[in-house]
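We begin with a single chain expressed as structure tokens, specifically the form predicted alone.
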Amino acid sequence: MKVAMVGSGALGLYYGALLQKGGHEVHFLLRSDYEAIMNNGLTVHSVNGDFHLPAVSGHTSPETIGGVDLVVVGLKTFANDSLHTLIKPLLAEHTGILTLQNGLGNEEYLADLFGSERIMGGVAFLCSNRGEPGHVHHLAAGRIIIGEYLKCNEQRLEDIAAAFTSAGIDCKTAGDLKKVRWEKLVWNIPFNGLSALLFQSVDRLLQVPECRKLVRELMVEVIMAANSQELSHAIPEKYADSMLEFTDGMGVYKPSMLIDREEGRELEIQAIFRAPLEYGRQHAVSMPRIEMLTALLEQVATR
């Protein structure tokens, strides 16, 4: 399978370099690594163990790697507006189109740009870092839930997920993406949100009660407005406790919110906080914890 990597940060690194290894041709969109990469390879530090990739097919331009069998975007969603440039040179009749961004929406906006067949989405339960140029860190976790954004093609979603299964990446599909959708909107509010605005890792959050507390009553926010969206089935507020011990494991782990504010980067507040608001408005769901995290990420984002 030809992939190319749109967005080759933590994420695009790690699970590109992945299929690499598995024998997949691997094409990276780079832009602060190019050098480094080019130079030196790609080393991935993992906790499933290292390894280096001496030789990375990595460009600066999509245009010199052509039609691909699958689009894989990382990009940071305030970047969405670059995707038509992006993605349209990769483009051949059966080209699809895996979008692994954070938030709602993106599915969408690229269904809007490339028609909505080519369109799917998943969610990664990763957590890695980059390092210096060249290197990617992999602390923990790396399961991806992939699902079609129109249910047209699910041999394609199956072929897919099996391609990354070989690779060494644990990729299961799921018929409602829009659930899986929510269900990582438990996760990414309260820790994204609070690391950020707190510049505190996760571990520090959760060993202050209060602010256990804090993230727990977020979570069953997001839960509240998600089973409001007409899910294939409703996310069980006991989904919020699960999601609390799957952090305590983390042990120390700085989101990506975090890491974006420490280097004094864009944070995704629109695709993360303030469209999930506008579509529990639009079903009554009252979201006061979240809409008050939000304004405060904001206010800190202008500066």
The other form holds:
Number of protein chains: 2
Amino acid sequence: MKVAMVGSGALGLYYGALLQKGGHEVHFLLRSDYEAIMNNGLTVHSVNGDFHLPAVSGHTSPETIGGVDLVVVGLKTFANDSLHTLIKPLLAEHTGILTLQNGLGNEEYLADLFGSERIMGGVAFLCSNRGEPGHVHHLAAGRIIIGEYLKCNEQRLEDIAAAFTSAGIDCKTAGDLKKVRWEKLVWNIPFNGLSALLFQSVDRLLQVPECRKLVRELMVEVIMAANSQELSHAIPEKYADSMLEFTDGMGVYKPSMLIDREEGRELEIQAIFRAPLEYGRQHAVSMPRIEMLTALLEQVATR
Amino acid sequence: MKVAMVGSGALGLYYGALLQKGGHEVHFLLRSDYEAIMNNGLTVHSVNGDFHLPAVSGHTSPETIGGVDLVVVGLKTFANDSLHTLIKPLLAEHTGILTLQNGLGNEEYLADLFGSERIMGGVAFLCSNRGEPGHVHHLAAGRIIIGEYLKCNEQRLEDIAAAFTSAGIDCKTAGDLKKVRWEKLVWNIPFNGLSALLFQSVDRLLQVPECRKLVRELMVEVIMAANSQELSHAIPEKYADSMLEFTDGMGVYKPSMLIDREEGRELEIQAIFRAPLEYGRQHAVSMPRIEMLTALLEQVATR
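Next, report the structure of the form predicted in complex with a further copy of the same chain; the form predicted alone has already been given.
Below: every chain and molecule of the assembly, starting with the one above.
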């Protein structure tokens, strides 16, 4: 399978490296890491075992990659404006586009640009960070759950999942991509939001009882909004408790939005906060805490 | 009138200086400013005109002051534990105690220690900051509204208001001290809380429409809680709009809690947040945003 990784951050580099190690023809669209990777290759420091890829096909523009079987999108959502330019040269007639980006609205955005039938989406439960140029650190987890944007091509989805799995990626398919996206938001909204706002890792947020209670209240607001969206199955409130327990096991993990803020990058407020708020509002769901967290994040982001 | 200022921060120094300038016998209980004030006196830099008091009666313990007519309490509420020790030596049979501290619960606390009939309370609408030791900066406003804790001694209250007024302090009396305290909280809860949380002055909070909206929503939650407390008159929702306009005129003002946080002091979370929340909860008032702001402040305070 010829694959293009668009957005080669901690997520794109990690999954791309596994796919290449698994025998696929992987092309990375690179920016800041280009020189380092072309000179020294790509090194993955992983809880599952370190490995090094001495020869990597890196590119600074998509034209040199050409048509591929699969585009994997890992770009930060605040850079979505550039997706048309970055993906257009990668499209052959049969090319599928899989977005693993955060939040809501990414499949819709790509479908408007390139047609719904090409689009798949997924959520990654991956704890990874970039190290020095050419190095990526995989700290924990790594599962991907993928689904079709429209339910038109289940065979393609199963083929991709099988390819990912054979490359050592923990990959499942889901019939209801929307539900999977909302379930991820149950984690992303409290933990990305509060950690970025307060400059605190997830363990700190869960230590103080009042803040742990707030995390759960935010989760319940997400669940209420999710369950207004005609999902295949409702998300039970106890899903919040399982997410709290899951996160207790993560230790001093810093969510991506905290790292974005620490490094002075833009925050993914639109995809992770504004879009879910808008979907909830359309069904008159009350989300005062998510609204407040969003306002506070925008207030610090415009600092 | 012999007056003891207990808690000589920006508020105590400013009002004490005016009372001394107005001819009263004022004794200041001092800590960090003691040396500077004993050596060089007290300087007030005020929008109403600067003045200097070369000789000030400063004390490091209340025993050297002895019994007074009036104790004015300006101590930070997180130091309330020390009030028994600080005030006890100042009490003669007729001594009144006027607390100008922030938030709720201070009259009750003092009444438990020294008897209800001694206690008066008040709120100060004062923009002032401490400068270098021995200097206080009065930036704007300055009105005090005072009331009896029990309605047992209205004449005493009028006498004190007259003494304050003749010393150049803008002082009014109120029959319903509880209402005055809650009205002050309509300002204190959003502006002290958000400014301390975000390290932003009040003008910044009002610039971005989403945050201005949040400020107003917090104010409305305070008003709802206030109106559950059997006040003499309900506070109308439009009081929030008048507070927003009032604050628009304050410019780059930093509320006391922001300065407390910048200087690494404890935050007055109990008096300004926890106590009002508890009063509201007793009447089943929903205050999700105030609860969330309180949790966030506690989270950064325990950092």
